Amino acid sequence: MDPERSKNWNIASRAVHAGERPARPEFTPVVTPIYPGSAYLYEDIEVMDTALAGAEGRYVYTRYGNPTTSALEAAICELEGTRAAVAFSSGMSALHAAIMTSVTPGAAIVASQDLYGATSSMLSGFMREWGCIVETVDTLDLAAVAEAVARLEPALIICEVISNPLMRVSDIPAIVDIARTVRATVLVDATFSPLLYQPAADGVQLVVHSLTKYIGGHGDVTGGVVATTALRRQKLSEFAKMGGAILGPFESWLALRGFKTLPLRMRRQCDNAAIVAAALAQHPCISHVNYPGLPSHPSHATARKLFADRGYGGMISFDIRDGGREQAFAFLEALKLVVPATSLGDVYSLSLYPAMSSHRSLSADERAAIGIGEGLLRVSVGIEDPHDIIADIDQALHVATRSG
């Protein structure tokens, strides 16, 4: 506040403005500041006019852009090797924006058959109601993908690097090659695989992450982001601006803070998951373990090709032997170290029952058709001691199998 301007103001006016809008500092803070302001001031109104017109690096209203969020988006560009990134208020809002800016009513979409449940529901519900033709395909069957793409000539192909919850790994470079035959856009959800693989390097135009998961990493932020080309940035930014599903500055700062330790956490989670998966594969109460690091997994060769020596992710799922809903509930209730919560990628290990949570929107028959049985449980392996994780899962399994 300018003392000369305010010296004749009443205390009621000075109290409102005191301490606000200080001169621009000459120092640079070590950590990116949180800019909570909803609007930004320019002494030169001509400059404000350029900001309202969308000038790069100028801010006028937080729904149009925010400096803290811009810092996060720049970090995501470093992660994915893209020219642009646009943040959203959740992973699903990021996915919605990526889809809606890539298709028009009547367009065809080819989607992986085992996407995250909410993604499948969006495609089969809202997108079909909007007039799109949606066909699902097993993306591990490249011949089936090629046939569907040749027949439908889709505007968009959607898949996940590591699928939820069966941990199937799609051959992204091969899918991109198929997409090029009809100039289809490829959208990849890479939430399960940050740092393990960069889809954009193989020609993927839209890479989506739920910031809530590995990038945030501490269970204290909800957000999403689309890493993309410079050409697509404007349309995505306009969608965020008009739809209003923006990421707030506090959430952006939390996600940016989490990003700084992502390489350390991801390495530990991958190492831990490999140890836990190997132990569970020998457990008498488990009939099957889904983890791409196991040689028995159908995607093991593809995972090795895409991930090299960077690890196989921190996600595991398994079927309780002869188990169903009753045993799954008993397992979750018996956990002591592993947290029974509907998220993943946090520093602490988490477990959920897909039939109750991530794939609740699908019927039992729909889940069974894509391999999600009534006794399937998912574990997001955290950074705790792996032997403590194994011991907790072991005791919970014994409680669960006694419950029948």
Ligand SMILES: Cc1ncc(COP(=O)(O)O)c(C=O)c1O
Contents of the next structure:
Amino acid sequence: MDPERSKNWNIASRAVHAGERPARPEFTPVVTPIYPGSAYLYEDIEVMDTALAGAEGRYVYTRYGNPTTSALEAAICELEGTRAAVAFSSGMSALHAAIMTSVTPGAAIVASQDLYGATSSMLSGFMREWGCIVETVDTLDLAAVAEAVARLEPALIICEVISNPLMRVSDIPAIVDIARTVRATVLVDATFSPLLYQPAADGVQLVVHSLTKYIGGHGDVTGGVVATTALRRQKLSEFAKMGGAILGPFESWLALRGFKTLPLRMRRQCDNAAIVAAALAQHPCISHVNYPGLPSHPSHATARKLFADRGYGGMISFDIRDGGREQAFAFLEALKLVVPATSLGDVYSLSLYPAMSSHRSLSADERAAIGIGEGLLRVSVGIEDPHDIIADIDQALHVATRSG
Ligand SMILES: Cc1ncc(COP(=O)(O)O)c(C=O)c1O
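Form predicted together with the ligand, following the form predicted on its own:
What follows is the entire complex, opening with the chain shown before.
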């Protein structure tokens, strides 16, 4: 506030304006500040006019763009090697925006049968009601993908790099090749696999992350982002602006801070998960372990092709031997270090029961048909000491199976 301007104002006016709109600083903050303001000011109204017209790097209203959120979007471009990224208020709103900007009513969508539950529900519910033809396929069966794509000529193909909860890995480059035959857009949800693989380098146009998971990494932010081409950015930004599901500045800042340690965390989580998976594969109370880093996993070869030496992710699932709901509940209750909560990708290890959470809308028979047994548990391996994680799972398994 300019003291000359305000010197005759009443305290009621000075209280409102005091301390605000300081002169432009000569220093540069080392860390991007959180810009909470909903509106931005330009001394020159001509400049404000260009800002309202959408000039690059100018801000007028936070729903149209925010400097803290732009900083996060620039970081996501680094992560995915894309020209553009648009942040949203959750992983689901990012997926919604990516889907809605790629199809029109009547269009066909070919989707993986293994998608995250809410994504599947959005496709089979809202998108069908909206007039889209949605067909699900096993994206590991490339012949089935090619057949569905040739028959439906979809506008959009959707899959995940690593699926939940069986950790099946889709051959994304092969799916892009199939998509090219009908000029379909490919959307890949890479939430489980940041840094392991960059789908855009193989021609994927829309790469989605739930920032809530590995990128945020600390269980304290909900957000999503679409990394994309320069061409698609405009439409996605318009969708964010009109739909309004933008990521707030504080959440953007948290996700940006999380991103700084993503390479360190991801490396440690992959290393820990490999150690934990190897130990669980030998455990007498476990009949089967799903981890793409294990040579026994059906996706091991695809995972090696896609991830090279970057690791196989931090997600594991396993079946309690002869276990069901009772043993799974007992296991979750007995955990002391691993947190029994519905998320993943955090610094601390987490475990959940898919039959109770992500796949609860399916019947036990439907779950069995896609390989999800009633004794299947999922663990998101954190950055703790891997031997402490193994010891905790071991004691909880013994409690659950009453064998200890
Ligand atoms: C693979 C995947 N995609 C998307 C989402 C949705 O993310 P959010 O909860 O941030 O909306 C999740 C949430 O668990 C997920 O696991």
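Note that this is a predicted model, so its numbers are computed, not measured. Residue numbers count along the first chain shown, from 1. Throughout, rigid core stands for the largest set of C-alpha atoms superposing within 1.5 Å between the two forms.
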- Message: With a threshold of 2 Å on the C-alpha, tell me if Val347 counts as moved between these two forms once the core is superposed.
- Response: no
